[in-house]
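Below you'll find only one chain, the form predicted on its own, shown as structure tokens.
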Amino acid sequence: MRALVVGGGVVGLFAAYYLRREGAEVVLVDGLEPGEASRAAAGILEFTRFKINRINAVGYPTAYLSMLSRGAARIRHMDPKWILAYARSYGRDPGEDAWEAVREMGRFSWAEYRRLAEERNDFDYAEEPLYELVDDVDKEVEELRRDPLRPKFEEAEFEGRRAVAYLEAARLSTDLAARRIREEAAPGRIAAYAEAVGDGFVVAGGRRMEADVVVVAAGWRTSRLLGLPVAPFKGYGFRVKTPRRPRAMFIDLADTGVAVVPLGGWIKATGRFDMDSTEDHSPAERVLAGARKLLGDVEVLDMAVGYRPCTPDGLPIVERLGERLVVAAGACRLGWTFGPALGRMAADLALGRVKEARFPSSRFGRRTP
């Protein structure tokens, strides 16, 4: 079986990984190096908490407008179809079946990361609490109590500040994890962005290629290829070194908006949630300034840029669109958390093991084949 996987981010890499394990010949189609699109992420894994992705929750637009007014976010990408789908999805609960599917994704991904680490922990995997520094701890606690995934948490103190400790968390190095999955998937590569996709074919670099199955895991570019409502929310990730090393990973939501993850060879500092598909990366300076405020003097090793692919309700789209066409996209800020599960679901659909989609695009008014 020959499979073309369009997109070499975390979901595409895991789809390639699981297809390869089933004996498929896999070729990645992407203009970037495999893993590069997902390298900017902090590497925080939140298996039983969905709050970070609920961008259609009541009150979220007000919070985002506040971020815009403070310069903590910006909008440079406007898709009228996405905005319309967002308006239709606003305040809507997807239902218990969808939440159970999310729980299953969390359980599967957690087990897979543990298995990979037990085989060889060459990607800095560790399970530890995630500390959230917020303005109003009591309000945050109430919101967590309403989270449909029922996360385990406790009130805590972190570096002299009142915080919420989310207990079912883990972290990894996105740089090292991407390398590990890429090496095990061992895919071929077409170094070009897909210009068109269809049932069993991909056009890239002006060349049409046929395959037994095509898996589109192209992040926000899925909207251009398939017309699905997936928007880019850009973020920046810095690998830094500093003598002031925090004792655990944390997110400073009260001030800088920066997430900090201490890893073996460096510290990852990430931030921003800009609806922005442009190549203007000037907001990265605000992330670096926030990192310096939290960590003191830092030596910057490098910077990566990522475009989180978000659907209007924060849930992914995973379905078969034709006899030989599968899509898996839209994990928003939980791409690494659910990467193994989404890759496995895409592979199962591609192999014909699963027929029914758990996260169809029909919820946005699109007719599912």
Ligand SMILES: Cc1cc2nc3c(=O)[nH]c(=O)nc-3n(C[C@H](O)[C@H](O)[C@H](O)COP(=O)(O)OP(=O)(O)OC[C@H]3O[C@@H](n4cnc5c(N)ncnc54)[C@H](O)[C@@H]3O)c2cc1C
Given for the second form:
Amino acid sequence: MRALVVGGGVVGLFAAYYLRREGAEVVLVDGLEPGEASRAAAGILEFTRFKINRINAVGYPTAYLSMLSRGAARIRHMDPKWILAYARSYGRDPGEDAWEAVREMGRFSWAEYRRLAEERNDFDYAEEPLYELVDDVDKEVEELRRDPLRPKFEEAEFEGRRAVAYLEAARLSTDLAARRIREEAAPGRIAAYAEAVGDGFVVAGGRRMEADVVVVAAGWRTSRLLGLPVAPFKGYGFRVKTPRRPRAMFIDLADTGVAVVPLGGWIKATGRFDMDSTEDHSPAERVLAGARKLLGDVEVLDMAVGYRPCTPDGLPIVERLGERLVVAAGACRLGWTFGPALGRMAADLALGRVKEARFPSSRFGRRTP
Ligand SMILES: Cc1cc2nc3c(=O)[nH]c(=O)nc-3n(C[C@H](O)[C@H](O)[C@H](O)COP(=O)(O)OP(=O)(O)OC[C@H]3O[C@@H](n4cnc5c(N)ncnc54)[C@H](O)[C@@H]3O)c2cc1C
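Given the form predicted on its own, corresponding form predicted in complex with the named molecule:
Next comes the full complex, this chain leading.
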């Protein structure tokens, strides 16, 4: 079987990896180096901390507006169809079947990362708690007790502050993990953006290519290729060296909004959640300022830009759209956490092993062809 995978971010790479393991010949179509688009991520694997993706939860718009007014977020991308779908899905609980599918994604992805690390831990994988620093720990704990994913957590102390420790967590280097998956999937490559995709074909670089199956994993740009509601929430990731090393990974939600992940050779500091598809990356400075506040005088090794692809309800879209067309997009803030599961689901649909989609786009009112 010949498969064309459109998009070489973490989801496309894992789809290529599983297709290849089943003997498919895979060609990646992407104008960027495979893995480059997902490199900005912190690399926190938060297998049961789904609440950060619940952007349609009651109260979220108020929190986001407050971030906008403080300059902690900005909007530079307007997609009326996305906004309409958001308004429709606002406050809606996706139901127990969807929550069970999310739990399964967490279990599968965790087991796969463990397997890959046991084979060869060349991507700095380690299991450790994630500390979340919030203003009101008691309120956070109260909310977590009602969380449908039933995350395991405890109240904790982190560097002199009260915190919530998530216990079902791990971390990896996104730079190294992307390289590992790319090497194992060893896909062929067409270094161009797809201009159009359809049932069994892709047009890229002015050329039309046919395949037994096409998997579209183009992040937020899936909205442009297939008309699905996926919006870009831009963020920035710095690799830094610091005089002082924090004892574990943490997210400072109380003040800077910055996530910090100490890795073998460097520390990753990431932040911002801007609905923004522009090339103006000036808000990155604020992430760096936040990192300096938390870590002291950091030396910057490099900076990467990423676009979290979010659907209006924060759940992904993974489905078959035609005989020979599959889509996997919308991981939002959790593409690394659920990358293996999303790639596996896309591969299973592409191989015809699974017929029914767990995360169809029809929930936004769009009829699947
Ligand atoms: C600052 C930041 C921190 C993050 N931290 C974490 C974290 O700690 N843990 C976690 O789980 N997740 C994290 N994420 C989220 C994670 O990075 C995303 O969910 C993930 O990158 C989504 O993967 P994707 O492959 O769907 O899309 P992307 O990573 O956006 O990749 C999409 C790919 O498709 C390509 N493409 C687009 N259009 C076309 C086209 N027309 N033709 C061909 N190719 C195309 C792009 O060039 C790109 O390579 C973070 C994200 C950011 C920005």
